[in-house]
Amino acid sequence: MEALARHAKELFGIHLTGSQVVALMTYERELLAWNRKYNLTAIRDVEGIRTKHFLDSFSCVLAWGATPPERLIDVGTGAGFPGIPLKIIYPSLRLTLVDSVGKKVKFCHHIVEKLKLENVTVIKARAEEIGQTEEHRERYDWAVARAVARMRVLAEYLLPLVRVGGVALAQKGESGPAEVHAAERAIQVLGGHVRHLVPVTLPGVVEERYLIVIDKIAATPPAYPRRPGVPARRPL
């Protein structure tokens, strides 16, 4: 863990405390070993686990600065990330991360049991459906997802749920740049606008990795997020 706490300073400027570092030993060991029975990840091994999960969560502070934001919803969370790493350093935030995956929302809700986070809601659902819902619909100061979607598919995800002056997040790899290119229209359509993408180095990662910061400057139109299935078969 000294390795993890020293990378994050350099790379992201995160100072993590001792009851930092804990609880990400906990969430790790957590892991581990749901891993064996569920199989929630495909990083099974400790020092995948620090870098392409707690690190690359991490890089998101990339994206707002000095500036957390209050209300964030990750979408297509998996076990959990970015978004309880985010939490655990920033633990004012408040949470909602949403998966349609059983046996994962079942494990972020014992983790954050086990952590004891307050103020996180952890959500069984599709993407389409909460984006249509008054409770989420443009409720968030930021939306991220990692590993979900191509990126057109993905700001009908994220976009719908941003309110006006908020921010969608998407933490792509080396495709990222072809995929920002290609979803422009849709971006724009939902009410989107590329800021700009930051590249992003982990230790040991070879591929590039970006944020693609999309501001949301308009609402969204309310045909969209269109049914559950429709974006990923017919995107914008």
Contents of the next structure:
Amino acid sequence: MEALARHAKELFGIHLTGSQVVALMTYERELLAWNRKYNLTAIRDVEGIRTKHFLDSFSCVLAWGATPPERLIDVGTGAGFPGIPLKIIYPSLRLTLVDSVGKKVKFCHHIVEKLKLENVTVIKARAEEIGQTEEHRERYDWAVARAVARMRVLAEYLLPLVRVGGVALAQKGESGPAEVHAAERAIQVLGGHVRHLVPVTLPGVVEERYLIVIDKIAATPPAYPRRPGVPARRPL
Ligand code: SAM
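Given the form predicted on its own, corresponding form predicted together with S-adenosylmethionine (SAM):
The next block holds the full complex; its first chain is the one shown before.
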């Protein structure tokens, strides 16, 4: 954990407190234990969890700078990434975690209870469903997703949830720039505008990573998101 704390500070300017380190250790222990029973994440070793889950989740702070959002939604959160590590370091966040798979949602509930995290809502649903509900549509300052869908599809999951003036953030690997290029039309139709791509380097990880930062500049037309499954089958 010492290396994680050092890297968090050096790479992202995050100073982890003692209680935050303890929370991350508990999260790591529970993830390892649950992974033995349920297949929650492909990364199953301690080093991998610290670098590819915790540090990679922290990298989102490069996009939002000194001021974290008030309301954040993490779409396709899986075992809670990047939302839960971000909540651990920014306790003031009002966080919503969404995934369509029951065992992942169950694990997120478990961690939220175990770490006594406040103002966290965990929802079992598809992004396409909640994007059409009054409770969630255009309600969030930031919507974030990692490893959920290619950018053309992801734009239709994220942008309907973001208020005008807010931001959609996609954590991507080396295909990031090409995916953004392919998604230009979709992003525009949905009310977004690509602000920039922020390169991210993680210790010991060769692959280039990018944060795709998309400003929401206009309301999303009511037709989007389309019915569950349609954005992936017929990307904009
Ligand atoms: N974001 C996590 C991470 O980076 O570790 C999980 C990534 S996992 C590869 C993709 C997750 O997205 C899965 O848990 C899947 O159930 C969820 N997912 C995919 N499409 C979705 C949708 N349309 N709505 C909600 N969840 C979705």
